[in-house]
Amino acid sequence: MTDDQLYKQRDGSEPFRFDASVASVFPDMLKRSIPGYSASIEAIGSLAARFVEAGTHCYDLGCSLGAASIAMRQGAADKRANIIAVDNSKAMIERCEAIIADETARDPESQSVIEVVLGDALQTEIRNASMVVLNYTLQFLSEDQRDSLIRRIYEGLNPNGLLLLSEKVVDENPAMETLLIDLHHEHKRRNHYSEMEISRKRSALENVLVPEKVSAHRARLEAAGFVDIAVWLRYFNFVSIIAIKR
């Protein structure tokens, strides 16, 4: 795994993008930047074991390097499910294909398969779905696009199908939001990012990654038709929400 040193070189003036440089260091970037990320990936496998149904589709929208897709495949190994991993970054998809090929070679007995697709989550047809994962994807879309995508996911899920939505959020309480940001920056410092790197990356993400309050996510899910909704994992200002279609 290559160490993330991008913002030792980049000054943060250019908007963040999922290019080849980011793809090359992405696992290290996630590990050091998103507290609780590995726990969320591990739990995706447990949820897949419970919710994925044989003969259905599972979607990993904004799959990056395929960690959630692999977790779903491992959890639903005996389900004969078709896992569709979609990302619009060519650099990410190229690396994802190689990682998925290695994973498939290590576990050739799995009856669930992963199809890697270079494409736009907003244009992906969702059908016959028992599980959909949006792992830190929605936050990069406009509000209208977020509403549309969640509605289409709800429509494409089968009854008892699961949506897992992970996002960076803004706390309802401004004082707590300040504290949580400080704690997140401390997390980065403990993972050996410098103040310069933290500041530069934050500048690069401004107006690219736009977080919302948990209440906004809940309202959007309810508007789409979901009733059973819960925050099942939170670490500082990073949350993972599950919603089940009934």
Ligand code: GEK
Second form
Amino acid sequence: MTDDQLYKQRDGSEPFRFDASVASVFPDMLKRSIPGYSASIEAIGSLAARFVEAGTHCYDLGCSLGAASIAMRQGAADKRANIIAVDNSKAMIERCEAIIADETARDPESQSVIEVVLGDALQTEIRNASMVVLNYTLQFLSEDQRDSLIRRIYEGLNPNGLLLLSEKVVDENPAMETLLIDLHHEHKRRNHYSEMEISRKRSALENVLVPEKVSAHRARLEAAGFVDIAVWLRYFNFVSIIAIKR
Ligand code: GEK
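Swap state to the form predicted together with the named molecule from the form predicted on its own:
Below is the entire complex, every chain and molecule, led by the chain shown above.
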């Protein structure tokens, strides 16, 4: 795994983009930056084993290098599911295709297949779905786009289908928000990011990654039609929510 040293060189004045340099260090970046990331990937496998139905579609929207798709396929290996991994970054998708090809060669018995697509999640047709994953993707869309994507996911899910939504959030209480951000930065320092790298990355993500409150996510999911909604993971200001269509 290549170490993420991007903000040792970049000064953070350019908005963050999912380009070739980011794609080349991405596994290390996520592991060191998102508390709970590996727990979310593990749970995606367990949830796939429970919720993916034979002959249905699963979607991994904003798949990056395909970690969630691989976990879904492992969980749903005997379900003959069609997993559609979508990302609009060419650099991510090129690497993702190579990673998935390697994984597929290592797991020839799996009856579920992964199709890797370079495309916009907002333009992806969602149908006959038993599971949809938005693992830290919705936060990069505008508010209107978030509303319409969640509505379309609800419509494309089959009854008892599952949406897993992981996001960086803002706490309802400003004092707690300050503390949680501080704890997150401490976590990054423990993972060997310097104060300068943390602050540069923060500037680059301003207006690119726009976090919302958990209550806003719940309200959007409810407005789309979801009734059964739960936060199953929270680690500082990173949460993962599951919602089931009835
Ligand atoms: C994981 N889910 O490892 N359409 C498609 N992809 C998009 C769009 C869009 N409109 N906007 C952003 N992306 C992954 C991690 S990373 C999270 C997801 C992060 C893509 C973008 O190119 C990037 O690959 C991904 O969403 C977000 O489980 O970097 O914090």
